[in-house]
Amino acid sequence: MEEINIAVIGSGPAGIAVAVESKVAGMENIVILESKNRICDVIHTYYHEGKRVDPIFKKVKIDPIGVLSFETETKEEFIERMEEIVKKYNLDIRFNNEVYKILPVQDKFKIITSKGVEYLAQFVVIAIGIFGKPTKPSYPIPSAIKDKVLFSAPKTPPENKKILVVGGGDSAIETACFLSEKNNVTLAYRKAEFFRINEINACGIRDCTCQGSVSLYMSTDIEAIEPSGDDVLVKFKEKPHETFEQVFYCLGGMSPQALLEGVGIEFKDSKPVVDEFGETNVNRVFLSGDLAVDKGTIMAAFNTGKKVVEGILKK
């Protein structure tokens, strides 16, 4: 497990500026983990080409406070402006590295990606955007049996139910065996054997298994679920089509606010409660950008950035 001083969860405009504030304080050892092969993705997918970008918002400019700023330009030339800080300021981008979750280990966090590989960071900074979301299946899902159908596991286990969960990756197994405590819990996963989870979770599933609490459904993919009266049914490809009360899909991707909710950040009105430079009430874990602030622009990223890099000063 790598030991780093400073963790930034995502390397858009308000990571990156994080990173760089905290270069230009004095402080070393920060890695930057990005779930996607590049930096500034959602500017990349959500802005067309030639998209004017610019420090203004709601008519009102927004003037910089820290060591990062720009005047109105287009998507490519402010996509430049980015990689060029990062060669500048020599930022340690750790590319597909998708973080899932996050544990308090005494005084420092244990962050746990996607690749299998674990950090150990004494501060924990939260930039990944509103725009993070968990990956869906390819066919619809009813609105019907919305409510039945969930993206990430609950902070209390329902009771009794006949319960699917999809994937086959750690958060997967992770939910399978949480909610095998107290149901009926099958795991669905297309591939004949999990693909690179950490030693801890193919111990569990082994020991769940053992004991029955976890069915397994290798090499088995869905076609499609529907209601059926008040549950759901699972239309499998290579099986015989069966019925669930809940179905829950671990695919990749993780809502903003499932991922903080399981650090134990607390919110109120839906937002995440944070203190001037963007500390959440779990001592050591900040958020930046837009998760900070009410969505605005690029500048008040950056200005995240600046006061999140004031407050870990203090700490």
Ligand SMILES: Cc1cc2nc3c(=O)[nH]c(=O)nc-3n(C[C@H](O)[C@H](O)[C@H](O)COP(=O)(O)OP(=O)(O)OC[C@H]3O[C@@H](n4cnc5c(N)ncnc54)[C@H](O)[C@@H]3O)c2cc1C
Contents of the next structure:
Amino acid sequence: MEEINIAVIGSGPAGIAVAVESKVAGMENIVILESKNRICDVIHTYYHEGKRVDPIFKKVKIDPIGVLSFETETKEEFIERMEEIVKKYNLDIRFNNEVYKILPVQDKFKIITSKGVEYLAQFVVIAIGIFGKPTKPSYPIPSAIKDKVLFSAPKTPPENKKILVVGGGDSAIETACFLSEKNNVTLAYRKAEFFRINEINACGIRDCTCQGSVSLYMSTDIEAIEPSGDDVLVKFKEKPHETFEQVFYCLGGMSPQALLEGVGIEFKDSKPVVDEFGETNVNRVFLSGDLAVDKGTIMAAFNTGKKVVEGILKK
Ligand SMILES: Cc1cc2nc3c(=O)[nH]c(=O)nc-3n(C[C@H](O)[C@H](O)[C@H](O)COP(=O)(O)OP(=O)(O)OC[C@H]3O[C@@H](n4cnc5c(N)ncnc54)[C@H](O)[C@@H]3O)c2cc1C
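Alternative state: the form predicted together with the ligand, after the form predicted on its own:
Every chain and every other molecule in the complex is listed next, the one we just looked at coming first.
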């Protein structure tokens, strides 16, 4: 497991600002983990071609307090500016590394990514913005069964239910094993083998299947789900149709709230609680960017990067 000083999660304006300000302050061993294959994915995806990017956005004018700033320019120019910054400060960005779990381990944090890679960090800065969503299946989910179809593991497991978990990565296996303590669980995956799972989960799912607490449906795809009385009728392609009381999809992606709650971060009025430096109730876990402010803008994201680094330096 690679040991790092600061793990920055997300390479949008906020994550890049945290890494830049850390370097300017003389800190080293900072790694940015980015779920996509490029920086500023939200700007690439949601801004239209040639969009004007304004430092005053939604009437919010903020003066820069740190190293990063910009004047009105096009989307393409802004992205180029950010790419130049990444080069200039030699930022270490690990692409295609979606963080799905952050676990306290003694006085550090273990960070687990969908690539099956694990990092051990002294400080964690979460800068994932507000646009993350769990991946949904390609077929529709009828509204009559929406409350029985879920996209992340619950904090408290249901009891005595017949449950289907869909997916083949670490989060699907962890969800299946967690739910199997009190329920009858089946795990369905469309491939013949699990995808890049870590060793603990490989052992975990082997134990669960040996003990009979999880049934495995490998090489099993689903073509549709429908209501059936109080249950969900799952139409498997390769197997007879079957009903379940709940279905959990673990297909990658997650809402920011699910990741934050998983770390134990407190929320008030649906907003995570942070101090003036962006530090949460979890010691040494900070938030930066859209997650840390009421009205998200790029300048606010840059400035939260500076404040987070001041908070880290104080520690
Ligand atoms: C259409 C539109 C137009 C806008 N126009 C303007 C404007 O003109 N001026 C302005 O100031 N603001 C504008 N904004 C707002 C601005 O884009 C945001 O405030 C800013 O992008 C927030 O930066 P951030 O770094 O906090 O988050 P984001 O930009 O959302 O970046 C988050 C990054 O984290 C990554 N990520 C997400 N989840 C994970 C995970 N689990 N693991 C690893 N990486 C992850 C994402 O891929 C992404 O790269 C606009 C927003 C929209 C939607």
